[in-house]
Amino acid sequence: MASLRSNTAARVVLPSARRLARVPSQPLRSVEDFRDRILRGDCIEQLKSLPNASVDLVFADPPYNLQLEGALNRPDQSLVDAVDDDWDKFSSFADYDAFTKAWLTEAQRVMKPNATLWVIGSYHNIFRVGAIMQDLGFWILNDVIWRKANPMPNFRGRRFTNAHETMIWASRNASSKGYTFHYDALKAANEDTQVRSDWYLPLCTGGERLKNSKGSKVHPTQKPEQLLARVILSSSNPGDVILDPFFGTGTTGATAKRLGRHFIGIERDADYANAASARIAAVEPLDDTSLVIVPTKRSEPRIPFSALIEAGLIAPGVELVDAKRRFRAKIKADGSLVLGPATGSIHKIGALAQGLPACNGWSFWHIEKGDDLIVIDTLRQDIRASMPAD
């Protein structure tokens, strides 16, 4: 997939904090309300503010817990710049567990019934994240892994380098079966090759981590946009509202506004709201021609081989044949096919010619114009064509 970068500048004015959008005293009941807003505040207390069923989709990286124990320095003596505020500390993997219900509960609450969540975290935390989350009621479609192209080193030589971080994507609940992901859209642009579970991509680095005036990261873990730009293309469409309730530095915000989608930011710190909140600003979203989606099968109007008949491009009596010309079936008035003593559907006879249990008639038959062989899925395509438009 194409890189997204931002093309915000490595150092960033942070603007004043009134610029922030804030949530007035009385309760907003409409997601337009909310939408392309930094939402200042706790993250549980502010999802709760939000309308039932409002957003499209969840992308969620909350704090990990790393549980670091002292300082860690390189070989050379010098300083990891490693996660250590205060937002990533619990008193106990009780009081994480605590938390994590929390806001996942919410989170929950505000999804659609077909919206879909993202939760990315690290070794620390993912697997308690997952269980809760299964806990209540959510379905995992996948854990993707994220491979970092460029990770930090295992400076103590005590354990493998830690090269990657896991994603859980998942589904409201078991029933939810309407969600949305571009399974052919993704297939188109990895060189007709389905896309895999392991994504392999560079950390944020260049000029896409923002920095403050002193030259030092505004954030530690600042996610890079091609990252958010795979999960968005994904599992949601233009016009979508996606919720981050941990904001962060606003990767979600920049590559949502970018993609032609909404958004709603939860944070907390100022620091971090306020970098997002100029970051956002110096978007400029990708015309409306760069945001259409591949149309998948599946969405594509139903057209019975009989249309064909109906329609002149294929005549009864002709026979049909596979690409290696092994098989023969003529065409029968009603659109079934016959061969041999067989009749049937041209799934049913392309699965019996070769022995198999299916078949996809429509990319197996072919008709004969002289020498040359045509799919009989392109005259199903030159209908589609022809159908006004919705």
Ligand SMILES: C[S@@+](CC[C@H](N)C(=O)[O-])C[C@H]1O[C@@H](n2cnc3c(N)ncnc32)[C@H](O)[C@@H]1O
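Please read all numbers here as calculations on a predicted model, not as lab measurements. Rigid core here is just the name for the largest C-alpha set that superposes within 1.5 Å across the two forms. Residue numbers count along the first chain shown, from 1. First, how it differs from the form predicted in complex with the named molecule.
- A displacement of 2 angstroms or greater separates the C-alpha positions of Ser363 between these two forms, with the rigid core held in common.
- After superposing the rigid core, the C-alpha of Asp36 moves by less than 2 Å between these two forms.
- Superposed on the core, the two forms barely differ at Ser54: its CA moves less than 2 Å between these two forms.
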Second form
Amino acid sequence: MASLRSNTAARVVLPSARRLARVPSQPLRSVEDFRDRILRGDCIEQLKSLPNASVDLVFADPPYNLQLEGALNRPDQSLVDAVDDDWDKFSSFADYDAFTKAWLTEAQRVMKPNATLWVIGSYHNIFRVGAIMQDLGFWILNDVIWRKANPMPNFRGRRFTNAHETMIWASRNASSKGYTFHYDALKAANEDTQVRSDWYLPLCTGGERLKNSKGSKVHPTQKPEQLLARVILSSSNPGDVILDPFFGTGTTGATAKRLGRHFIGIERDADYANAASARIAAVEPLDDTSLVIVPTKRSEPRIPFSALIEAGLIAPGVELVDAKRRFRAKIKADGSLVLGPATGSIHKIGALAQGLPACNGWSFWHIEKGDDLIVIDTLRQDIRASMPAD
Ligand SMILES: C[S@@+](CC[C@H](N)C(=O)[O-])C[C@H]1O[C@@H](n2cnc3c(N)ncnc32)[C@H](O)[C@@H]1O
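Please supply the coordinates for the form predicted in complex with the named molecule, as a counterpart to the form predicted on its own shown previously.
Complete assembly follows, chain above in first position.
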């Protein structure tokens, strides 16, 4: 998949807090009122103000609940820049679980029926989050491993290098239908090979990493835009609304804007929210033509075999043959095929001819044009091409 170059300045000038969107005191009703805004405050409270079934995708990077005990030093005694912020502290696992259940419940409520949710975490929290998701009825589609190209070493040498984070990707519930997954576009951009569930990507460093005026990191866990780009491109469409309830420095918002999607961010820390706002303001969206998605086979209009007869592309009574001309089946006026005593669809008769449980009749059967054979899928594509665009 093409990597996405960041145009984010390394040092951000923090805007005044007044420039940030605030939640008005009057209840807002439509999702348009929240689009492309950072809602400041506790995510559970802010999520409650969003309408039901209003967002297309959720990306959540919640507190890890790292439970760090004491400072961590490198062998040269320099201090490791670990996540020891207040936002990551919980009094117990039960406390963390209650928090997780509360925000996931609200996230599930605001998801459209066909929306999906991604949660990223480490071994400290991801198993608890995954179990709670299943308890709430989310339907897990994949767990994706982000394998870090440049992980932090294990300084004490007492464990393996912790070199990955896990993302759980889930639909709203087991019966959710029609969620977005750009299978064909992803495969086409991956040397025509299915994209695997282990993604090898670097940490967020260099020019993309936001620094304050003293040169220190603005946020300890800023995620790489490349990771978010892969999430967004695989499971959303241009124009979709993507919610991130733990917005931090706005990696989701910056990437969503660049890729022609809308975002809703929630962040309770004013410094992070300010940094996110400045970062997103500097992003130039890609032009619309670069965002067109290759249609998946499933999203193409369904053409029954009988449409080829109705369109005059094949006549009843003609025989279809396989690529090696071993089998011949006669076409009936209703679009079924006859092979010996058997009658059925192009798929059923193709399977029967080969003694297989299933067959794609569109690629199995051909019409004869002199010595040449034309696979019937070509005729189906001709009909599709002649249909007016949506
Ligand atoms: C792991 S960081 C997310 C980093 C972000 N993905 C990025 O790339 O910058 C989690 C963020 O959630 C925020 N946070 C934690 N608890 C929160 C809560 N209850 N409501 C809103 N934000 C919260 C923290 O301030 C922190 O910025």
